[in-house]
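Take a look at this one chain, the form predicted alone, written out in structure tokens.
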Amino acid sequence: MWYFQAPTVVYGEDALSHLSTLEGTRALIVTDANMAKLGVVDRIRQPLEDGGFAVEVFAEVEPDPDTETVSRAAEKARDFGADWIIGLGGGSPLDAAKMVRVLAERPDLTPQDVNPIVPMGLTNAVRLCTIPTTSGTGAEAGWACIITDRAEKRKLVLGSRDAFPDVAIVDPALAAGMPPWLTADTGMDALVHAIEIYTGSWHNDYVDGPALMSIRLVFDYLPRAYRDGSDMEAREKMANAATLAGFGLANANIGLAHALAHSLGGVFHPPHGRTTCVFLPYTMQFCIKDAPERYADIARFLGLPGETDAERAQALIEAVQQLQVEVGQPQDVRSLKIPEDQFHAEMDHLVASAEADATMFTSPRVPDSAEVARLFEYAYQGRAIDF
């Protein structure tokens, strides 16, 4: 027996408008400092004033949160009495809000308590809207919650079924603003996500089309985004394959370029997308040696060549390269300024978390801790997989 659980998406031109119909009393926007300061905040605050609602904003989410800030933002809400947790920003602040949502309601749990196996017996008294306004990352759709442990220097997977959002609301005006490097960044997130979902070992009938949908929109729209960010019709179509994408965060799982994601970023903090996007391509030539079938359904899906599975599945990684070159994402863990010898001296930490992460048991092929390690370094270098 499976589960499959979307909140009610809102979406396209004027979804905004959609937060005047929200009923409760007391809202609380957790965000980030930047979307007060460019005016986001008051795009949001105003139609639920509109809708009769008291507003009050906790603006201190940070790249990468940490459990001391989710923290204080679920005492603020406790104190400001919310009915309702609007989550808004990129992934950071979704997941933040997601966390809110459970901390308002249960202030005798920690952040590390929150987990997928133990209820968490919400009575509904706090809900929750997310609304992105970066197109990658899916947290919108979604009930994880990426939560760093500074002390450990380690990316906690955290999550419940009972921290899914009520409401998304995905207004690709909110994504308009993005510079080309964020929406390359986001994108390939997006891509990354669904090709982990589809082909991982918890993938199912529910979330195969989602995932290949996404796939399909990332290659067509994300080159057109990143030329051109008044190019609204992609920008639409983006914001859709992040969400898409998101189906299948919920209800599968991604798998190993994430695993060494959450891991090398617990430590150097490099930009999450950018990180996952330069870890894929070399975790599919890993994983195609064992598994390569789920792959070439991808390529068949997008009219690339090749006569067998591996050679589908070959031309699928030679695509994701070009792309990545196309929106101008680097192609090794060099590149993210990440000096060498900090990296090798936290490699023994690097494949404990990797190994650790809830994400890295759902790959079609489970490296060992010597793979693990091989895997950082070989991306490292730039070094194409040959074990």
Contents of the next structure:
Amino acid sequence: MWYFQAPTVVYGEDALSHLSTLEGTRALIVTDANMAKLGVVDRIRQPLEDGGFAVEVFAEVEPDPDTETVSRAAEKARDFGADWIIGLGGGSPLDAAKMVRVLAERPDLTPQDVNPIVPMGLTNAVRLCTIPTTSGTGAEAGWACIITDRAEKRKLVLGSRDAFPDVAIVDPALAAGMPPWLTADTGMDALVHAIEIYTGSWHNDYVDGPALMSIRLVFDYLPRAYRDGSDMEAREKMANAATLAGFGLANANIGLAHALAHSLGGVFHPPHGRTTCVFLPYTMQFCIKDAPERYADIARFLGLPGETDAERAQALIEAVQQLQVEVGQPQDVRSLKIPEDQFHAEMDHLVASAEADATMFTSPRVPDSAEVARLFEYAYQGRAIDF
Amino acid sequence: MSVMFPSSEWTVEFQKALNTNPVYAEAARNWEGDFYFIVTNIPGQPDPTTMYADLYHGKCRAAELVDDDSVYNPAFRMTAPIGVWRKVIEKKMDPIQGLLTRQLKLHGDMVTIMKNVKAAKELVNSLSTIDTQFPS
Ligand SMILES: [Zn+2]
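One more: the block was the form predicted alone; return the form predicted together with the partner chain.
Now the complete complex, all chains and molecules, led by this one.
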């Protein structure tokens, strides 16, 4: 027994106009300062007000939001009496919004209490709309939220299936303002999601199709969106690729590249998408030694060459590496500007956090502690995995 | 020789299985928290039947069948019908998916659980090494 759950997805040109049709009275927009500064908040506020909403804004979500921020935003939601939480932005504001939606209704809980195992006892008193402004995190489509525990220097995978987004608005116009580096960072994250979902041990018939389609869209359209941000066809296809992969995030699980990236992110805070993308070829090399079949499936779907599963899987790794180069992504951890002495000083902590990460155990090949350390080391030095 | 689940004999095998699994010892090296494993819907046995396990720093310090569940006040209680336990022990159900679908019901500090997914997984992997019989 398992579930497939997805929000109503409103996508394509003018999708934002759907906001004026939401039923409710008070909307709290949860976002970051940049969205407010760039005027994106106003583009959301207008249709909400047209629909009769009173609107308040919490624009204080930082990159990698922490437990304190989401608690503060939830307090604002309660004080305002919000019946809709509107998450607006990249992964961080959307993740924060999901947590705010739960805490707004359950002031007795701490963020750490919000987990998928225990029923949260929520009603429909507060609803959740997610609006991505980047094309990659897939956070709009699922329940999980990554919240940082600063005291422990760890990213926690929290959230509840009971607080699924009601509506995700995937309007490509919002992504059109991304600079090329952000297009690449986030677009590659979508690719990592889709590949890890398709190859992970929780893959299932319901997420396989969206994951494969997401992978194909990224290969076909990310270079175009990267070269020309005003190519709206490419923008729309990338927005869809991200949300399709998001279905997988919500209903299966990502894997090893994310476990390593979450761990590194908890200490050094490099951008999420760039980091998962750095790790992906290394974790693929590690995993195909045991289980090349699903990687070969993807290669077949993309029309990559190879006689055997191992050869096809290898062709997929090479295609990922080529795409990294094409869209200007770094290919080793050193290039994330993490000083080597600090990286080594934190190694025990990095290994422990990666092993405890909730995305680790669905990897097609699960490394032991020594192998996790070697994966980190090889990825830092840019060495192909040979173990 | 196979042992019946749940039973006093099974708890002995359970303790042995955990204490001879180096991967569990490593994954659970920071774990502190005892458990009730509560089995419901067992044909011909008291309902529920409760087993206690004291898990501490990668070792199982004690395991026993308890007649009266007020004897201990464990940090965690995991409850499921025997059919679900059987699927988990026979590795036909991923225990984390079992928890997420709430077929396995867990009470206790969830933060601790979510930070120790690997230990939970290895705990279950140990269970599946026990040659187990189920009441029919
Ligand atoms: Zn990601």
